[in-house]
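What follows is one chain in structure tokens, specifically the form predicted alone.
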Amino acid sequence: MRPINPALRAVNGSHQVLIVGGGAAGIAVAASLMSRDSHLDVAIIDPAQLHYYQPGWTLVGGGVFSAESTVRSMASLIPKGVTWIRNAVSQFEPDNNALVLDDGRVLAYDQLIVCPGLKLDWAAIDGLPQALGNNGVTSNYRYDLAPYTWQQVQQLRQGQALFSQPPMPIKCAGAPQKALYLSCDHWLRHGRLGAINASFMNAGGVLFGVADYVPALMEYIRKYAIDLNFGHNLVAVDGPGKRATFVRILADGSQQTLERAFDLLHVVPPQCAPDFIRHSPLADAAGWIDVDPGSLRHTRFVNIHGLGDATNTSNAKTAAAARKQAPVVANNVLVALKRLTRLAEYDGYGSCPLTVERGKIVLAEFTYGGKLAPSFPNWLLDGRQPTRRAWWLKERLLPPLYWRGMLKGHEWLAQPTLTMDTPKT
């Protein structure tokens, strides 16, 4: 990371909470906040102009969601009394509690929250950019290919479909499956499975993490006739010759190049945390912004917190985890400004809402280490197993959810955990 210009050292402004990113995570955060203390000086930096609920878009690719029900204007999200900063971050320089935008100012703080979210790596397969959005080449994880996915499937009769996930960490662990049921419970519906070939290509060695839910996944790999294919990772997309390059991991360790043709290919591209995360002081060796798993303040610097997808937490990095995430964060930061005594921990929670068909959902929550976590009775809801109940909680409820709840404060189902530890500093 290239040191910050002398010149540029006298401090432009500063924020008692700045709070880098306005996705799902920084958000909430803000809004967890705000709903303690209405009056802190908080600031959310982040240079995009619409914000996406992107757990809608497998739906906008299963033909259940619009795209456009998807999407706000960042504008009538920003909590109430919480300052917009409409840039980017360049770099930290957490030893002086101070960051530099990319317009060269900088800004400083008493507490700094981390938030920006992952890096979509779509370079890091040859020749995707150019293919995606023609000849087939799709991905629900972009808001303006989620739609054409939709319409491939609805056109596709007959031939070779592929879904590629990537070697882990990714958003949403179980999204690359859930196109893959959905395409094919729509292909079944209307006769066509039969001259469709679908495979599922994961750069993986198991189908999902959590293994009480692979039964019932299972289940739906056979019901569908999927050819499901581990140690796979695509690295190259010939789009006009519908062609896909994978690497396969063989058993001894060695690697083997493959080529598959296809007629659709949902792609799930790499992902990693932000340039500017991984080349600044508060990244791990890997990266990722170095917390500790349950106070989610960073390792090194007691003044900074991170939560949501950038962080090397060992949870699933799902919009359900960021949910439960925020209020132990806006706790936590309240407890560093002497406003509260407690801390508050967080305990992995995460979620992953499987659409295994149109109609049914595989309901998977569990915390660190795979435990699960549901959180209704199984006489309820068991969500080992498909039911109408799961997709009517992912179809119905969590949208108002996350709009009308996490973003606004309201700590539905996520009241955070207090200890009685005394904070260190």
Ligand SMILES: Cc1cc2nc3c(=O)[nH]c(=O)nc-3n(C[C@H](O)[C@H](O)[C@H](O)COP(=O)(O)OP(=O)(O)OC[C@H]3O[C@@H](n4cnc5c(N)ncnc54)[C@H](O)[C@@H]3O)c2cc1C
Second form
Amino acid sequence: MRPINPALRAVNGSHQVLIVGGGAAGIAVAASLMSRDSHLDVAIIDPAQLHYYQPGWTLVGGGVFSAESTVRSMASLIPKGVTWIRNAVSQFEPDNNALVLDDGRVLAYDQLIVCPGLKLDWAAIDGLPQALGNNGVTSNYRYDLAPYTWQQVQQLRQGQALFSQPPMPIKCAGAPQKALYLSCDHWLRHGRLGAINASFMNAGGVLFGVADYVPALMEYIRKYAIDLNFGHNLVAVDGPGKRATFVRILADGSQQTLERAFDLLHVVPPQCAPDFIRHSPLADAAGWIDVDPGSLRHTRFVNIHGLGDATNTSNAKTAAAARKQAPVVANNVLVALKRLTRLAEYDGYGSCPLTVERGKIVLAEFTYGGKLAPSFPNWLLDGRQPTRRAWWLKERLLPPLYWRGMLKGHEWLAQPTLTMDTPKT
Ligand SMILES: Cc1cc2nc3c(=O)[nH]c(=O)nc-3n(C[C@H](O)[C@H](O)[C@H](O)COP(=O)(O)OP(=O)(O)OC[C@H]3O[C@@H](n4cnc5c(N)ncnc54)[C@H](O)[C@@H]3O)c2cc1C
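Show the same protein again, this time as the form predicted in complex with the ligand rather than the form predicted alone.
Entire complex below, previous chain first.
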């Protein structure tokens, strides 16, 4: 018997476990559930026909990967035995253990896992949507534009190259500067860096949120003679005029507006929770899914769980985080279904491979509170230094780890930590 109130609505279908979103987190958690219990009745709701390996887009923008190598059909990734519902969720009714799809159908669940990623808010920057893809305005945050980044980087001979970073939180906080360093490396190797001036226009106040990695990054800022600006928030783009407008907050709290001419502009858009999450009972005050940082269970609804970019946990929003979160959520959903007894706990692991030059990476790996959490001993790979090994990891090891490990429920480098806690109901 499902605990739904039939008086409220007619229910069009029900599943033991419903998963909202079939991205990195959704496919991984479905695979982890099925690898624990292949008889579960699990459905993934996602309207997208394609699934992207977004961590690859930095290397597309750097001319290393083809865009095509970062995409697969959603159908090919849905784990065996899992139902795919090709629709979007528009509303949640957690008190009725039900949700509403875009086409009006109502689905009920015993356990709900919510992982629809975040919203890239391109329209929050005046003129940006029209400007993208022309006049040197680009972004590695879009599949179709990452190849344009590489084309523009190769074509640029001289002038001003601007790289923007919006206020936090964003997914892969290092990605704005990855684009910056890989572009500068190309220009340096081709003897153009004197004629091209690169500027990093960062809305935040630090180069990277975990201080241990900043010295290595600063070496590259100096090496490429990058004009480093903090507190500069991109608010408008004039593509044909090739001008970008920034708002700068001064020490006394007043604002200054300034315009910069550009020949190349790499934009990272502001990011927020998707509208249907922000306006739902699942959201916290800032709009993100409100979960317990350890169990990833919703703070108010005991049969709802969240993971991936859409939650309000303070980890780095990365696929690496989703890789560690998925087994935790799978375990805890099975505890809720009384199939397992011990809860698992997520430690806030996230990772950001900072591509400081072609062939070398500073590999940031850390848990909640910015505590370093290297996957390898320092003698093998010191993440605080630029290394060829970390590049090899990013280029050769992480894509198969994603496609063949994480999305298949193998949980390589992601075994969950079990606690002695029994669940609170
Ligand atoms: C340029 C770039 C570089 C990055 N580099 C790295 C890196 O080096 N390392 C790393 O670990 N991570 C990196 N990331 C971040 C990583 O890609 C994300 O953190 C990860 O994809 C988050 O997974 P997710 O499942 O939460 O969201 P997504 O993978 O974005 O998937 C969300 C899914 O939800 C679906 N959805 C949305 N709305 C609805 C709805 N209403 N109903 C149903 N389904 C819905 C979408 O169609 C989509 O399939 C990078 C990202 C970018 C853009």
